[in-house]
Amino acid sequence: MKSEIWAIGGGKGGTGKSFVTSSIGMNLAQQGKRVTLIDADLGGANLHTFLRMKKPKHSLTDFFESKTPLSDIIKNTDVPNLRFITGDVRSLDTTGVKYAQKLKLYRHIRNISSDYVLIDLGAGSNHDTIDSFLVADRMIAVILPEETSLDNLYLFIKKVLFRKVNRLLGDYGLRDIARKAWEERNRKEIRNIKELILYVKNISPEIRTLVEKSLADFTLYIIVNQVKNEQHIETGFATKSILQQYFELDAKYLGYIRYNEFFWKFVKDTNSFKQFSPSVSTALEIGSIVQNLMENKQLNLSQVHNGI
């Protein structure tokens, strides 16, 4: 049985993606699931810090440059059932990972002997990050309850959708349709990604069927990190509504993680962080998020009002 892949992204740096990835991975491993974490931040890998590990000697650089099998660079962690691959690329030009190389990597990831593979994505919305996001069975966005984080998420999703539709059309020899339509958006009166997708759908019944089928299973899972009050918690519901209204996406609000001042203090000091353990409340919040992911459920207002 192939691994189920969860990708954790969202566009903006500093939202706590690595912390969320490692915490979800540890929770799954403690449940007896076989888990492999992959730091896919090519050039800025830091997931090993959250696992209280030294940076491994071998990384995805060896996979790309030396054709080292992925199985040879997977490292055990101190947590039973939890393994790790670092994405630190020492000498490879991170903008030069060819699509064929990425496809090979994704095939190998899918065949990793684990129940779950969690991919920790870097900040930004380059093609490497977007392609890794799109390969996942669960696409998870970690956001902060602040305007810049939300703006970055919306930009990230626009690019993800454009990339998804463009690659789909490319598979049928129609690669330039979406790109040219967007370049001529003023003349064609296309104001946003939603209208671009509608324009592409209207080209022909065949294309409409292809696009609708491709987007039918596109679900975005939202986690709000570092919440301080109920208004921050509501950010997740508002984000979900906007994604549904303006992008016509299926979005699920998995849950939130409360602000912990001690956590951010320790994150800035690697040596101190090695002694840090999440609070009981944080562990419960992570547990609730993992349960929702596994059962394809989401947070609801009654749970919030009940203090969950």
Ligand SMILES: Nc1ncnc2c1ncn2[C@@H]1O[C@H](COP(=O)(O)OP(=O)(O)OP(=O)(O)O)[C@@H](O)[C@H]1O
The other form holds:
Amino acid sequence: MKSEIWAIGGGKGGTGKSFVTSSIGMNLAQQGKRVTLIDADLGGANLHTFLRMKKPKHSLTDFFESKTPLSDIIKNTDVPNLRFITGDVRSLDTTGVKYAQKLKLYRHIRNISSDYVLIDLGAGSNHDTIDSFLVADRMIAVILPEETSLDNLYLFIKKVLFRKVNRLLGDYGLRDIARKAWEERNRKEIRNIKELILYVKNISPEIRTLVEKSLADFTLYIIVNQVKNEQHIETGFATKSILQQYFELDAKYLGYIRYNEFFWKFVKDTNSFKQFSPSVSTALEIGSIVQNLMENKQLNLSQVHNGI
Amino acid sequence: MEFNTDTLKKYLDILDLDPDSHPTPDEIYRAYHKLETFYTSDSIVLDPLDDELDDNERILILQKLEDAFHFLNDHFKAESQEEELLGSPENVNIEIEDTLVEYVPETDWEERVSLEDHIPISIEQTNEIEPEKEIEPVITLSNEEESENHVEYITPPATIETPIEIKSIPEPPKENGTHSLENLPVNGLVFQMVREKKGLSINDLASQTGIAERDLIALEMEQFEKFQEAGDLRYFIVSLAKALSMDHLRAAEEYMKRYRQWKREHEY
Ligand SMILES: Nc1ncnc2c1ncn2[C@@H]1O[C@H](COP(=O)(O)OP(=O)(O)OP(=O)(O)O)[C@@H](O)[C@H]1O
Ligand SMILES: [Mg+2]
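Would you mind giving the form predicted together with this ligand, to go alongside the form predicted alone above?
Let us now look at the entire complex, which starts with that chain.
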């Protein structure tokens, strides 16, 4: 069986992407799933610190440059069933690695003997991040209940949409239409990505059908981290609604994680780390997010009101 | 009754309701109201989109939310009616279902599940939508002109060699200074938005006009079934429009048109 790829991103730095990646990974591993975590953060690979590990010697660079098989790069962690691969700056540099090579990487990743592969994308929204996001089976955005975080999320989504539409058009021999239109956006009076997509759709009914089909099977999963009050929790519903109604994407609100005053204690605590002690509310919150992911469900109002 | 699980789930999802639940009218209203408030207030989620999410865009979204509200409200009302008749849903027998439907008595179920008993009485709404904003262009998507001339579409080649000429987005009608809201055909949603723009709650309006809060809510939500007498409704609209400093003649004409349309559709 091929492994399922979940990518964790969302734009802004420091929202908790690495923490969420490692926690979801641990939770799945505790349930007996075979999990591989990949740190694809270009600038600040630090996923290993959440796994209480040193940065491994071998990285994806060796896969690209020396054709080292992934199986030699994967490291075991302290948690049974949980393994780890680190990327690094060189290996995932846009100029260094061609799209074809990246596709090859993802083919290999799918064939790792794991049930789940979780990719920590890091902050930002460069090509690699977007591409990794797009090849994943699930795209998870970790956001904070703050304006800058949402601003970053929208930017991220716009780039994802642009890239997705561009790639789709490319597949039908219509490369560069979207890019050219965007370059001439002033003359064409295209003000934003939404209008660009409208423009592209209006080229012909066939293109419209293609674009609509490709955007329809695109779901964005949202996690709101570091929430401190009920209003913060509701940010997730609002974000989901905007993504659905304005960006016309399918969006699901997986859940939230409260701000944990003893965050590092929680991460470093051998107990919560190894057994993912359910006495900790953070662990419970992660648990319900993982459950929603596995059952393809999401948070709803009655759960919030019943104080889940 | 036409039933489509996907549609039902979609609307439940839009309002963040549990897809397997049977929400009460109260829950449906609250869920709707929460999002509706979100789109008409300042919010960290909306602010970053300030320069692209104009009033027209917001109204389109609000209309979609309202559709969801109405669909769910009607659906679960009909469902509880069915339950009332058949005891529990398990008793529904497909063979007899059709005949049973004919015997729907005019019981008090309508009142039992009516929103009136459940809606929180005072709805505080003090947020304003930006009044200064100029009207933004509406992007017209329709290909109608072309499709009238060419009845069939011929599949184009996979590659397009010649540059494609696209009609540019039409200029917005320049309506010097007036806010787009005032120029929209008057319906329940417009009443609601004008009220909110003025920072008035339902409660405020009720004391100002003497119209009961539940009637004001029914008016805004276009729960036409609550208005038996067209004359009463017209009177309400005129009073309401005056209280909101809207053109009351136009309001009455346009709103009543929607009411009559609804009546025609629900006559039989
Ligand atoms: N639920 C939480 N409660 C309290 N603090 C948190 C929580 N989640 C994250 N943090 C804090 O935020 C910091 C950043 O978390 P993390 O490294 O997971 O973010 P990131 O999104 O991966 O950042 P980067 O973009 O730099 O990779 C953590 O070091 C921790 O101090
Ligand atoms: Mg990180």
